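Here you get one chain, nothing else, as structure tokens; it is the form predicted on its own.
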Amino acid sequence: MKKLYFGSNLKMYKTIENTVNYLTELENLTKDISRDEIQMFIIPSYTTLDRASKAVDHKNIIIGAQNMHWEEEGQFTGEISPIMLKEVGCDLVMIGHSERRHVFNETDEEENKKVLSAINHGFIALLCIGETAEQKENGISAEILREQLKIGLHGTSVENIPQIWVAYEPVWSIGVNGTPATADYAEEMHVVIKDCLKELYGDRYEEIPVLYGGSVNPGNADELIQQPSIDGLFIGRAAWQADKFNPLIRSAIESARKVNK
């Protein structure tokens, strides 16, 4: 069976005292799990990094950070640099998220910008996408997850490969009131990204672990992960608390087992 992925986004929740409970429990419920066979990973807010990156073993738990600024220094005030983050001992850039992008306005050529400097500064670079439900009701998603594709890894390298990672976001299906996208369409949208990936780096493209992410619970986690061309699950709110999380890990990775993925 293919390494499968695991990880949340903790957007603007969990005091520094709360994550850390939280990854300590995370990481003892799972470390029985072979990493052979599982990536886990979360990603904290800024303020919780430091402590963070210090209470798990990163073998077990890869910690990243939820947005970055391109440049090393300068006249940008409440941004974060990559060499900030070095320095918290941070392993991965989560970057696009549908909150950057629909919220604060980010456009495909600043996320380029970040996903070149988290490559050159040696983080994981995870690069989010995803379409409007304007833009599916229209027809145009795999356009719009081509072009978010195309633009943001573009000047990118085979070579770099080992550091990149996509997840797959429809922004209608995250938050609250997100709506979970079928199994069925993830898998659609997901061929569409690995096509994409295949144009950009040949045949190494299925090396790039492409994550679908979006109202996942434990309902339909395990119809996700079966799907061909799904490599893991970025869970919200239903990994939060760490014990419905171990859970849902261990349900997933069973039901890919029975489709030999």
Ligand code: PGA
Contents of the next structure:
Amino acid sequence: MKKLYFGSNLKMYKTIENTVNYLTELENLTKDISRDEIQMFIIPSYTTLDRASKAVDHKNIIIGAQNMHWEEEGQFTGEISPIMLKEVGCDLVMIGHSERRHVFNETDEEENKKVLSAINHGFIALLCIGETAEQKENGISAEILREQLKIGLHGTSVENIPQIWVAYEPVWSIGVNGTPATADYAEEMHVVIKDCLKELYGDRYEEIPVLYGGSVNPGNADELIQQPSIDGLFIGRAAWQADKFNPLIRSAIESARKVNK
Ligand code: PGA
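Let's compare: the form predicted on its own is above, so bring in the form predicted together with the named molecule.
Every component of the complex follows; first up is the chain already shown.
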């Protein structure tokens, strides 16, 4: 039985109170699901992190930050450092989310500095990658994913594997204007990603979870999680209410077990 990963990025939504209530409800609703079976994670906004981290048992739900500067301190007005994120109880740092790359123009080289710093400071580095609609149109999705992985993970080694997670989130599939990837297309890209991870790390590549994200919803979650190379679902809108996220998770687990995952 493979461990399945379920998590959500709350983006720039929810106040402190809303976040704490959401996490408390989500933890209560999902408490009975064995954590040998699933790994849950929630990535709320910076200002909520201190309270969010104290609101849950991290054995049930780990807490992540949406971004991080790679330096420990310095003249970087408006940035948050790894030391600050440790202080507020973060377990994971998301790096290179599509909105960071495309709204805030972050580069693969910057994502790489963040990945290395996150790993050095003991976090799980969740590296997000994905091609744009234009790149897909031009038939270079695989090349783009390989490039983002090879630059983003440059300088990491086999020993870092327990601290590396990857999320495949095609840019064209994310958010209100996004179209979800078909399960077949997502699987095809996950195979590209896994092959590249194998090149980088050898046989232990299988320990790195590769999650799909981008317009996951109750209508497509089951089919996506049934794909052999999709290890988890990384969800935005469809996960922001605990009472909707909980049934989605349960249904996905059941579907995955049906195909002996
Ligand atoms: P979405 O967001 O599920 O609302 O499309 C996904 C993401 O941005 O991670």
